[in-house]
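Just one chain is shown here, as structure tokens, and it is the form predicted on its own.
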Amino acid sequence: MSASPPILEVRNLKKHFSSRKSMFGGEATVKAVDGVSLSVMPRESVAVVGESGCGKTTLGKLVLALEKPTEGQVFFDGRDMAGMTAGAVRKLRTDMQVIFQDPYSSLDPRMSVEAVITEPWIIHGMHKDPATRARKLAKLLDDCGIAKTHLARRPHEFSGGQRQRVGIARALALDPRLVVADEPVSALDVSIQAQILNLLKDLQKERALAYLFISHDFSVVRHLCARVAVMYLGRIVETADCESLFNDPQHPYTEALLSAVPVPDPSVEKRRKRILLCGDVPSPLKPPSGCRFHPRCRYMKESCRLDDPAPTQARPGHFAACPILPFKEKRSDAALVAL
């Protein structure tokens, strides 16, 4: 996989929004995404993880060209999307699709399941032959676990898990190569989450899909993804393969997040020490100087207020943006137990 060029490459991507400071005027800049670089290889699943408000969803919109970047580049299959015409981007929609967080609000309540799934074909002028359309539709229904008898139903007649299956079928209707999944299981019950995650894994294998998986749940990410990018206040602070990140995090923020993930074994959970972060996430209107995590970091040094760290390679394929790496000798091993 490493010999192939990435299907998606993001370079120094930024998205800043103008915001009024007060009712009396004046403007401020919200730095939702502020210098993000990452790549996704063909057939690979990469997770973007972080707290609410860190810029994960905005990053997904930038990748899909639903938002225009303030600065930086997005390359899909080696092509710079910034230089594309609207028509070229429209054609590119067949290669990249999205699965939304809430299937109820993302599905038109007036449309039947059949209309929802086949609408992309109508928009892009595909599968006009009735026999071909019927064959493709039957395959999609079978792959996504949707009964043929449900084609005439509306979204409100389904449970949350069934609605998400319809959303997944709609995303796969155009046979994309990249799917951006924005918290696709966070609105579902735990038992249904497992079913949808297994479905996504099976579909990835069968259809050779690449996933950019946006989530805040590390247990979900570990089940589905090969690599993880941890995001904080508009920036990627750590990237690594799943096992390396879970077993030996190299950034204090990642360490704190992992300490909060519950472990089902009570004896193991009892030995773990929860790392409580002080304070709230700083405002993206005025991010801290130096390392953006330093106001909440228990290892903070004076240099952390000044140095804006670039990602440093801790080991092959494992990068962290921490000015005091390595910090391992300062932390308590009881804080992390293999999940």
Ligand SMILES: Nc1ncnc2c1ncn2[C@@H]1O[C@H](COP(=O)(O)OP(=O)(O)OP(=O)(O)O)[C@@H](O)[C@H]1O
Given for the second form:
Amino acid sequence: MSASPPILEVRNLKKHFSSRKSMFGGEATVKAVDGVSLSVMPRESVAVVGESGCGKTTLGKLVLALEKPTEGQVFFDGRDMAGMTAGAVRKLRTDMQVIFQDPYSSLDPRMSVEAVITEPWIIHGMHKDPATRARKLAKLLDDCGIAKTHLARRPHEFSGGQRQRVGIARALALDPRLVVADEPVSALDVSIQAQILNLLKDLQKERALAYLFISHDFSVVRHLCARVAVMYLGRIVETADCESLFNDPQHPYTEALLSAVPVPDPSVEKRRKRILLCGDVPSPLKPPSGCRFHPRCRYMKESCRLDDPAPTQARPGHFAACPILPFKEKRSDAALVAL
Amino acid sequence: MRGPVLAVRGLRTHFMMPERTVKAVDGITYELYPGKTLAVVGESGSGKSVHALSILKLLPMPPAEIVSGQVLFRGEDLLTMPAERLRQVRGDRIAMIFQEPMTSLNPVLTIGEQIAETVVLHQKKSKANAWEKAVGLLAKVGIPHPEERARDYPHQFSGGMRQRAMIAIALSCEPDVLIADEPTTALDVTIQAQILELMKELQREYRMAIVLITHNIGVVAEMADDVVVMYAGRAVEQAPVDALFKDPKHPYTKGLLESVPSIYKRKERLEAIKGQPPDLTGGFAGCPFAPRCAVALERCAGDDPPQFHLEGGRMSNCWREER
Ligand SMILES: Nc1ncnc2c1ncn2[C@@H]1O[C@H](COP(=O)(O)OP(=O)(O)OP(=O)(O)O)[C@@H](O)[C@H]1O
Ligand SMILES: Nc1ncnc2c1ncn2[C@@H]1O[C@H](COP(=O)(O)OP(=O)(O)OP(=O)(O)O)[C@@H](O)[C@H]1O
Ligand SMILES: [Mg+2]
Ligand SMILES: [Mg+2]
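Could you switch over to the form predicted in complex with this ligand, since the one displayed so far is the form predicted on its own?
Full complex below, order starting with the chain above.
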């Protein structure tokens, strides 16, 4: 067994927002993140996937200490972030960086590309020696596929893909060990998305990065990540190695979610049966009782209305929060065509 | 009728801006048959929406100008037909749905009123009958408790429900052609699956022909019979869906198919297309894809390739097909 601790560990993390917009006048609570536990090992890429509003971005913000948890803890490198001194938090900010979805709004339009990328060095008083700085910058540009001739330009002169490269270069300027990436390729066209995914993959290898990769796109996740956590209404309902999850999903929600993803191959599309979930995602203001997925679940039993299931292990490293797991073999109509 | 219900011939739509001309659509030709789905796929800015809006003359003119082409609906050219007749066809025989249903629904009318309105307008029904029909349509597109939900305003509907309501409006006149511009792009995958399934079901029932605009290769594989691949305002490749995926001819199509990750096959690396999407303002001396093309020939940069028509009803706009 390797003794190295996870670079990131969150335990029973909760973030509740109170909103005054309740129809009945009173205060309503959105349980955006409601008891999430998760860990990321050094150099590991872990994905958090789920539908809109399930709490992915909020989880990312809690990890980055951009939001204060209502309950629970975040450990970075084995240390509880809540108890850290200001200095320790500043140091941590260099170890943990973020890449946002929207390269348009996350970059300051008045700054040149060079200023955007090197600003973190100024903030943290690093690489003051001009020669070191030039060398570091050249390496960063090269790694991220940005032309030196573009340094004086402003982000708005660029296409989305180029801007995302600048965003990535800025995130990597401080040589972080963990990068939280919130939908980093969702706003990009497919051909550009592929370039950025390749870049993220290469950078992970070369720079020994760990990723917490937030996405709603299973295809992207499968390509980039080693492990996956599936979120539904503020909870993680299933975690597993990528291969295990994609080949044999255990939670009924994961199963339906995977079967909803269109496959870019018409011969597969014509043969496969898919599971259609009925209804919309319930409002996080009023999550269903018991298992939160029960109103949309096709295997629902009476007990699912009442019992809130805890994660159980289906096989080593593969956990799902579903009490009907042991009955999985009996699910008759396998929804996905075996390939 | 055996012929195509919609035929687009050599459509070119340009935006005449003060200092430059944007050739947003620059040569699209296809035929659409009853009960079939034609997918128009391409990346952002390739001209998919402008092509759709041109078909129904819904663009601001100026600055837009339909420079050439015909759009034949059952043999009649929509582009030259009198405005009054075009209004009849639009919304009655040809319906359109958009990516963001919120912007095309009226926020101050209930969903039921909006559907009933189109029913009254196009089918000359009484108000009471139209309301009943509206409720029936909401049920048809899978809205639970349609009698009650018909009284809701658009903001009370979720994104998926709004898209269903848009489809109900589009279907209210049982159109021959449905033009759907990214109908599921703003939706979650589980809701997308519901909407696509609904479109397929309704298509079977009404033998409706669908022009489906999308940038999602998976959606193309699931829905299309035929595909038009657009790049820089042009159709660069056209083929039946199976042939296109099995044996893409145009280097851009190949690149596009290799770029998409799949949940079924984990590739070590994606074969990304290098470079950036083109700028449409300059115009192109040769093939617009040449600067990014890995297999470009010497002539491609300066010589505009024609459309090469190949076996199996296919077309590729690439010099490599010249024999
Ligand atoms: N500051 C806030 N105040 C109140 N509610 C909030 C706040 N931030 C998020 N929420 C709510 O918390 C829930 C989770 O939001 P979050 O942005 O984390 O979802 P997400 O999974 O990132 O969704 P998406 O895929 O759409 O980005 C949503 O219901 C959202 O409306
Ligand atoms: N009103 C307008 N005035 C000037 N140019 C326009 C106008 N509308 C569209 N264009 C240009 O026409 C080109 C094609 O745009 P279009 O909206 O058809 O692209 P699209 O393929 O639908 O892209 P997307 O996937 O982003 O919806 C773009 O370069 C766009 O900037
Ligand atoms: Mg988010
Ligand atoms: Mg468009």
